[in-house]
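Here you get one chain, nothing else, as structure tokens; it is the form predicted on its own.
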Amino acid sequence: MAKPVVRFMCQECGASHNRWNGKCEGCGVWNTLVEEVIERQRSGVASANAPLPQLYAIDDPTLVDLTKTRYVTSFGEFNRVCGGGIVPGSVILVGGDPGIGKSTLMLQIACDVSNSTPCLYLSGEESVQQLQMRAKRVGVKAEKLQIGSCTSLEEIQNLLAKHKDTKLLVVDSIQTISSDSLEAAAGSVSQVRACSQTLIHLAKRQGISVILVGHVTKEGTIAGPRVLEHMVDTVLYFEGERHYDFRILRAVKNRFGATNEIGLFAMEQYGLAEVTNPSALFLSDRHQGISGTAVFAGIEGTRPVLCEVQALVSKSYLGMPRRTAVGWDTARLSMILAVLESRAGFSFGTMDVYLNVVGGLKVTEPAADLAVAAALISAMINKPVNPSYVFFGEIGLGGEVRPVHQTEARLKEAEKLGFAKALCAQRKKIEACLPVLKLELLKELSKHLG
């Protein structure tokens, strides 16, 4: 019998150590090493007479076109994020904060797919009675959905062997599943890695689509080894502020579609409902005639989204003025303030600056620079921005405004919502869109705010 070996595994990065250390040498985090017993297994050497795998040409007509066999749900937002639907044999990893609605969304998706495809929903956190109670509360019809409660990998394999017609498997969550072949506790790095790898092999070999629900750490990343995100085909993050009703499903990795694609849902009394027009949602409570506000025409994945940027500038009574940003990068806010002071003549050195993206949306693209600058200048001179204007453009350190990609999509979305003019740097003339006020230098922005 193979002799067990004791290793100390980091719960953050999965690095293995021969002895316990206070600090992990792999990721540098303190107090993350946990003792685990690993059984040594003899590695089998493949025989020289073993059959080789069959090879195919790229354009072989005998291969199945998976783009035509996707499992399309009635949730258009979920289909958009997945690239058009769930690909057979793919593995999707869904992560999010506790209580954000991951289990509710997965139950609704599974119930919807089960109307046309055999599905199996397994929970390691809730009993069957609790799943039934949640289904009744959400109001979904789950007559054809097979549900179960188990925390053993071997039980999942037996269920799949019994129900061979299963095409979609939902496991909620992967941190609660453990294998009897490992002595480590459920949720440890070795258990998460081994159970995920086994389920991925089952998905590829039997053509079963698998959705794994994962917990997240306090840093917002999916708990377990980082290699887990590399093993799966698609990684989705379910985001949202607890103080708002809407939730954002964001794709950070997708082998079968666009990355950084988002789907918007609203948490209602009877579960999650998709939001087909996010721009109207973010601008629904917008107040006009107030200084320090500007509308930004952004792009999330392939979808244009309009949101409101608010700025507040007040006299500081501190030795070091405050710089606070919610929904935007604080370092980029400091850069925009420096460019405004050096290239446009606005001094913020003795002022507290607060910036907020309304609705809890997190904006990361540099195209928001011009909208942020417009809101800051408007708050500084106490002059409202024309409510029919939208802004987008990247600001350079020389004070120039640079054009951004997908200009036409941004303009069409703004035109659809009734805006009259856009301020941006334009590469070429765009036909059949709202008028564009071309802006080359940042110092010219204050002349066009009213």
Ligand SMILES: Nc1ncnc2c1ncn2[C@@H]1O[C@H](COP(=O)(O)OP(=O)(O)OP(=O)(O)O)[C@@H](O)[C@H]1O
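Residue numbers count along the first chain shown, from 1. Given the structure is predicted, the values throughout are model-derived calculations rather than measurements. Note that the rigid core is defined as the largest set of C-alphas that superpose within 1.5 Å between two forms. First, how it differs from the form predicted in complex with the named molecule.
- After superposing the rigid core, the Cα of Pro61 is displaced by 2 Å or more between these two forms.
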Given for the second form:
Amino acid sequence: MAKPVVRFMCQECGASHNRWNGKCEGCGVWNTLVEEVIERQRSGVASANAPLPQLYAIDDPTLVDLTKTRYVTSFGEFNRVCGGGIVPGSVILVGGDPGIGKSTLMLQIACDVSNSTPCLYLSGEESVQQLQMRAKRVGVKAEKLQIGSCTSLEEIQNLLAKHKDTKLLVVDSIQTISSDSLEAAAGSVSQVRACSQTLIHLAKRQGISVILVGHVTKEGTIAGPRVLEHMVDTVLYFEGERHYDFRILRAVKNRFGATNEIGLFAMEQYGLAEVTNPSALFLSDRHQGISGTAVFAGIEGTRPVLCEVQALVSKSYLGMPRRTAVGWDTARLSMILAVLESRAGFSFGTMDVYLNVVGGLKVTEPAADLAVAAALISAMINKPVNPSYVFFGEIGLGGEVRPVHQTEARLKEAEKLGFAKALCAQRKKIEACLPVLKLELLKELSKHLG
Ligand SMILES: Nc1ncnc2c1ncn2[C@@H]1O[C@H](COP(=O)(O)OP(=O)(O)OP(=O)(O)O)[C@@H](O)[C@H]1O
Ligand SMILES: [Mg+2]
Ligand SMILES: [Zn+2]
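Having seen the form predicted on its own, can you show the form predicted in complex with the named molecule?
Expanding to the full complex; the earlier chain stays at the top.
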């Protein structure tokens, strides 16, 4: 009998090594090599026998126009993140923390698509009874959706061979699927890679769209090799704060649409509901007349989202005053404090500073600098910010406020939500709908507060 091939696979980058090593030579990370028994390599098929691939002209009119055949679900937020719907034959990887709602969302999507297109939902994590229970809870109607519980790649292949009309396949999750031809455990790098590869081939050859649900590791990347993200067409992350019921579906890679696009959902008793007006959601509990809060007109993906930034400044009893930021980068907070001190004369040296982006949103745009500064100054001088103002602009180390991209979209959204004035750096030519107050020097900011 042929001896099985043993390889040491890096669980971080997927590199394969002949012998064990403390450090992976592929990615340089320590203690990531795990012994895996892999399939015996077939002794090279004679290349002369390999079939010739069919070639086409790039403008061949007989090819199906995929731009017109996307599966458009009734979840506008999901369509947006996918670039306008699911492209036939594409493979989408959906990652997210445990319990965030991946299975719920995918079940809802599959049910929705199944009303017009044959769909298969396979779970390796739940029994069909449990799937049915969830479907009942979220109240979806999908007589035509076929569900199954299965963990074997070969079973999936057989199923697809039998149900040739399947157009969408959901596999929840890729880490639970394993191939009999590999001896490695389910969820190991070689299994995840081999199973994904087979499913991707199937998708491309038979024009089936495949949605793979993936688990996320402690570090926040999809468990299994990074290569998985390279193999699929679209990578979506489903994220959210445990204590808030809204969830963000974020595209981090998309071969058929813009990345950094987000879709917003709210986790409700009856499953996930779309949030079509995020700004209204994030500003819904705004208390006016309190110092230390400012509204930031931000952009998430291609969409403007308004949110509230809160600051609290209190006398410090510590040798090194506290700087805490939730939803915003602490290093950036320190930078803004330093600029406010050096360029605008506000000293926070003996104060503890707390900053919070309301609603559990994480803001990464430097454009929020000005809103952060406004909240800080307002907290410092204990005067509420004028409630009809929104803020956006990047603050430079010289104390200057810089214009940011998509000014008009931000202004339009602010106007829609009833704001009267925007404080931002003005570009030369801008057709603003709001009166824009130009801010060259940060010092001017305090004049506009209160
Ligand atoms: N009866 C219920 N009422 C309200 N919410 C519920 C109910 N049952 C489940 N949920 C919500 O659904 C979430 C679980 O969703 P789901 O199973 O889709 O997550 P998941 O991302 O697939 O998790 P996993 O990674 O474990 O597979 C729970 O966190 C909970 O908030
Ligand atoms: Mg799940
Ligand atoms: Zn490695």
